[in-house]
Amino acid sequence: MSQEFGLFIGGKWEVPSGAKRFATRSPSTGEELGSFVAATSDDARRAIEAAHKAFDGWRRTPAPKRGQILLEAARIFKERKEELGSFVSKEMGKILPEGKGDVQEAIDFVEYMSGEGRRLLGETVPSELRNKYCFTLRQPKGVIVAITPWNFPVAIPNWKIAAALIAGNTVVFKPATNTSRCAVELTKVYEAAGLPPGVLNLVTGSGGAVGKELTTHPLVRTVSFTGGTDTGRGVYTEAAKALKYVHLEMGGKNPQIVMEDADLELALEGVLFGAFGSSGQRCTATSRLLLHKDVYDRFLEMLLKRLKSFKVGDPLKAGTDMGPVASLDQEKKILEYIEIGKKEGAKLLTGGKKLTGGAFDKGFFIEPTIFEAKHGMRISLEEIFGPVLSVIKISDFEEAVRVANGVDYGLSSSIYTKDVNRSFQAMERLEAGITYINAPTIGAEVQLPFGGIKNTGNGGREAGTVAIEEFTEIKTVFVDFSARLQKAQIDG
């Protein structure tokens, strides 16, 4: 029997009376990894109330002191990197180097946010009147709800939690159900770092059971969500009815453009990592390869040749290039899209099947799949979130831009070219929150803003210098030391 875990509310691990439980399992082996409480709306309410109770003490804690706690959390994450990385690989399915990379991204970001405790910058500007100062300062909002996905079960929660905490907010953390063990271990790190009771609370279980409470409770000030577009719309509309601020990070249909002058070997490494890293289960994954007609046949030949030695298997084993997809639901959805591609007339070049036999029968393994497709097919427009790549032939840069922009999403984009002028045109014209030049569509760094446009989100950004914006209110302050009534905008 696997280890049992509770909820973390008000600084205590607890199992409510009569609580129902669920288990998470390895998508590679089927091994049970833990048993968790299926929280109810009452549990969610108690977590919100605990966060609200802790808010005043936490907001009054000097920001540099909050930063010291975050720095200690980063140290513990670093100390536990190997262990936590293996939890990521076991529970989510990405290969071990990527699992440890998930944890490293959390370390980098928490360290970065700890330094914001000595900044939290405002503005000082001149007044139009004499003997008057004008400035702004940032203040925490209150209780923040962080709803996070399974594909980066350590990094993405920390993007939200660390930024919210350094700004002086308290947090209710609702992770994806199938990566609950990673969420428990993450919460334990903050507990060990000395976070006061109630500042971070963990509620595990189904979003259907707790979602309404988390998005509409009067004490919740902001909901920060990363996940699927349909779920994000539901979170947004529900929370908006209660006038909550909602930050959404959702889907992508990211193009890698390879022009006729590209370094093809470099572009090949980029598309292999971008399309099949994490089994294509990244919101920034390369799902479209736009190949210039002059290099189309040659590049496809290179790509298919490399895939012959591309190893799918145990994510914990050295030498594995790609692990399983994350769940039975994921497997079903991806295989359905592969059938859609076939029915649309896309030419299947390689892959397209569930891997079976031996150890494969215990998990959710799908072959790396490549279609020759045309722009406008569903597999070229809709997010699949799996190891499925649509290859589209383009005749010139103008067509590349038109096809790249011709989807409902706008998260990441990439172009491989040696033409500096074309590179800068791509930076300006590609409709995406992120553009890479001579690099794949994945590889964000924590000191830079992350997010997209169109159906990818609703305008905000995470990470980087803007990380705390969704978690703070700006207060404008006027200090008049003239000792008389001064009237701005009034003549005389």
Given for the second form:
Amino acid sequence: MSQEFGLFIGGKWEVPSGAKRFATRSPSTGEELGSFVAATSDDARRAIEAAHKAFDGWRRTPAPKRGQILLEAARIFKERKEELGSFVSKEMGKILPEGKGDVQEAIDFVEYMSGEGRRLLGETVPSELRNKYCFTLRQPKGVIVAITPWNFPVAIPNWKIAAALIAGNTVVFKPATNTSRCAVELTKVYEAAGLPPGVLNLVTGSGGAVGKELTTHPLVRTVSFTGGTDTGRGVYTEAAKALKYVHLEMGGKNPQIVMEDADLELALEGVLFGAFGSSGQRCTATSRLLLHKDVYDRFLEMLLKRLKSFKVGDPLKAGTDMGPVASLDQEKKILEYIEIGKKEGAKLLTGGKKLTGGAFDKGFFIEPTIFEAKHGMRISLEEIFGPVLSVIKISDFEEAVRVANGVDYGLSSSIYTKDVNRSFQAMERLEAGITYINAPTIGAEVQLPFGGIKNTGNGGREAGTVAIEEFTEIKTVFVDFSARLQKAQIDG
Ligand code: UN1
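Now show me the form predicted together with 2-aminohexanedioic acid (UN1); what you just gave was the form predicted on its own.
Every component of the complex follows; first up is the chain already shown.
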């Protein structure tokens, strides 16, 4: 029997009477990692009410003081980095260095946001009238709902939680079901850091049960969602009816372009990390390699050779390059896409199968898979979210840009070239929220904005200084110290 955990509402861990439970399991070994409460809409409502109750006290806490609590949370994350990193690896299957990287990304962001408590800058703007001051303030919105995915179970929730908290909001956190243990541990960090009761609340369980309440309750002011496009569309549509502001961060079909003048060794390391890091389960994963015809055969040969020594297996073992995919559902979906690829005539160059036998039988392991594909095939257009790479031959830079942009998504993009002019042109013309020059499509840093265009999102960005925008209202203030009625646009 694994450890049992409750919901965290109003500063207390609680198990509602008659609560149903679910367990999470390692996608590598099947080991159970905890038993969690499947929250109901009533639980979600109580969490929202608790967050609302805590709001006034938290918003009035001076922002630098809120920052000190965040800094303490960052310190505890640091202290627990190894342990939390191994929870990430165990619960969603990415290899341990990446599990620890997930936690490090949280540490970086929480530290960064703690400093924001001493800024939260507004603007001072001149008035057209004498003896009048005009300025703006950033004010918290109220109750924020954070709906987060399993692929970065520590980093992504923190992008939302820490930014919302520093701005003075209170939060209801609804994590993906299959990484509930990471979510519980993360919540405990904030509890230990001294966050007042109700400022952060955790509601575990499926979105189906609590989604409507979380997206339509009158006290919820903003819903911040990262996850799949279909779910995101549902959240957006539902919340729109209740006129909520919604921030969406969804899929990608990110290209790495390799031009004929590229440093091929560098591009090779880049594509391996980009396509197969976290078993390809990043929104930023490289799922298309756009390869210039002059280096096509050579680069493919290098890639296939290098993959021969690529180790798939236990994510906790040193030397493993790639762990399992995160769940049975993921495995099914990825294997389906591999079949689709074969049916639409893409040539399977390597991989393509579920790994079986011995320890593999306990988990969801798929070989790193590479297709020689064409632009326009489904495997070259749709997000697979697995270790599957489509290689597409391009004959020049114009074609590379056209193919790169020829998808519905626009999160990340990358080009390998030594030509400065071309790299700047790529930067300007690639339709994506993020462009890397001579680096893979993954690896965003927290002090810069993160997000995408087209079907990837709805215009907002996380991280960086803009992170605060999502979670604040701007108040415009006019102070007239002339002691008489002055009429803008009419006087003077
Ligand atoms: C995601 O996959 O949703 O740039 C986030 C990266 C990571 C964040 C990815 N720092 O790959």
